[in-house]
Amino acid sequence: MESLTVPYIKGDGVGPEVTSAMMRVIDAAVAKAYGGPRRIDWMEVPAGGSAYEKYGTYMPDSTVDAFRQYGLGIKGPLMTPVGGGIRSLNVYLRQTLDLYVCLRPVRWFKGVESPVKHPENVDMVVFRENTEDIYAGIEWEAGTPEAQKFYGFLRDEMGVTKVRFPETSAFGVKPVSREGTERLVRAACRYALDHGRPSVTLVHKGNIMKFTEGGFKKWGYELAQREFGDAISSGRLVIKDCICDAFLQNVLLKPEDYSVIATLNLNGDYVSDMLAAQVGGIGISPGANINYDSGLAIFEATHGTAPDIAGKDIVNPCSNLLSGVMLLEHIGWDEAAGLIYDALERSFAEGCATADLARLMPDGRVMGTREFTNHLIGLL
């Protein structure tokens, strides 16, 4: 593979400073890595508020045609329209694409000021179910007519008598399936076998809402057992599961119990964040998009479009530089995204950063966006 073509969305905000950033860096890497044989061609594909200036669509189907046709690409921040359209850009990426899983790996940097006393604990990576659970968006707002019907099929068909209070409730629907739960923990347990991790925990709300999430741990042990016997009984890996809220508990008190985490989408949501925040936060927190039945993935920052602070050079890129890593390393160039990893390493080490990272670091050095990416740039 000497070239490859990797389309990206720049992103609203502070999107292009991050994309641009990400890009730099990795090109750079590659070069380093590699003395020229390979290289990445980028190949940019309009979305967001831009692609609605001059398109019309905040989502033309020739961008989600491009991911397709390519396989994998990279992806910044996207604004979320208000009022009506697409409910989240993000979102409606992952549907339309079947991107079933939301890779999130969180580790700590040495360097980078943590609120917990000992980061270099949390080591895990987490598999979010990305297509189901309440982010299938199948809801009614109160007091419309879809609502009222919704409940009257609840009361007179279903013999529900629960809802307290009907006339001014809003309604959802939680959809949780056999397919949606083994796919995720299929890809999970071949993850962790792959990489040398010792466990899977599926965490889950089972013991209230016994027919979703209960399904979920139900279903994800069941596939676990059943493809994947032979490792457990060898001692190769370790299938668990943990109520939820008391996993945002032990991830605090014993972070080092837990590897590769398999959950539903809402509860990965809660849990990536939380998880991100042990070890500085968002901003150096990467993501990825992945079907790993297709080989389709889209990697993207995880953070939001900031336009507060859009256009000033002060926004961190090592979130979407981060996920650029991970891409790296699904395609295999493992070696262009070791040089990146030490490179992060040593900055850190150093106290040089950005200033969201920078300003805890005792005697940190405060760096512009550009600096910071022209610093890295000399590390590798």
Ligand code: NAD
Given for the second form:
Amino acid sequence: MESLTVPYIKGDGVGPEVTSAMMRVIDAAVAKAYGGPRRIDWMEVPAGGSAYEKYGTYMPDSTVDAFRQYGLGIKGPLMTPVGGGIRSLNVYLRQTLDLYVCLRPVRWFKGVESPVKHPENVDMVVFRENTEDIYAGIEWEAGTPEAQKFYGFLRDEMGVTKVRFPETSAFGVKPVSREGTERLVRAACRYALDHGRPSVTLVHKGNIMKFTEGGFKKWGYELAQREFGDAISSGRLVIKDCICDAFLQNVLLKPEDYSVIATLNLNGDYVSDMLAAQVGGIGISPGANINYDSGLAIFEATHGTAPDIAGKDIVNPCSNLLSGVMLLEHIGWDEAAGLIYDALERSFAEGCATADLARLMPDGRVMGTREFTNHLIGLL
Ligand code: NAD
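With the form predicted on its own done, generate the form predicted together with this ligand in the same format.
Below, the chain from earlier opens the complete complex, with every other chain and molecule after it.
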């Protein structure tokens, strides 16, 4: 018997519903694919609102340690604590575990309504840098002594004269490093080669932010040439770049030109959600946060806790489920992953889905979360 322990965070709001659906479908697919010798031992670890009520902390150290110990995990959506302390539980996990890639594959399933004419041409994998950029959280509120002190440093030490309204300005710092860029672009290039994908596009705003985003582009090209020069010269891998605003336009007009995307934190945030919308929205888009050096990977639903629909048996579990499928692929259990892709394709093709998707389908049949989960298990 080959069993694998997977720590999981149930999540807040709709979290318990999507987590239960994900585990049921994955268990059934693993049983079907391997007929018994393989099994996942799910191990719940506390986080979020329920952890706060029980342990007085939103993210107990034992939870972070469990992810470290087992080298992988999966999480449902978590509420964002209001007030001081941790700003965002997701950002906390990414930073504490140095999960430097936010991986977001974006593909379309036949039958799912899309706002674009040819969603079948959208097939991209976004590598978003997770630890740097304006998301580093280095900022000072307008009117505070810290903001004034920072402005004083800019003015007196750095000779900066371009702050338009210094008295009422807030300030943020955008660190972008060569190391941070290189490990992200390296992971994107390796992924492209391992998965037979033709190109990596560096998406940046280097025309305006010349040293940060421009640095990303320059270091990215240099790294690719240095470490993947053979693949580039033999034509197996194309490295190109695109300015982010043009990229957002191009992926609507000619998405087939893009395959693997490597980009900075803020661009990646926008790009991932926009691409997700092209294939059916956040209810169906999976994600993962990965450190490709240590191998540590946490898979996650990309939507929030959806408090407006929590407990109503209507949430779409596909984002969390497809994150679980990414986990299966990560550990090499591709047969089980394939069964779930097939079941989803068949379900959507016959119009069976949760309300968010089914009500947009011409002959859609609305199913509750549990009914849809049972339906998928039946299709495995
Ligand atoms: P949200 O994603 O929870 O909800 C936005 C809208 O989309 C809502 O109308 C919701 O009903 C709908 N929706 C979301 N997921 C759905 C699904 N799977 N099926 C059907 N409908 C779905 O975003 P929000 O309302 O801005 O945030 C709520 C809370 O979640 C906040 O505390 C926020 O900070 C947190 N959040 C967490 C994560 C995460 O843990 N990864 C991500 C985003 C937001």
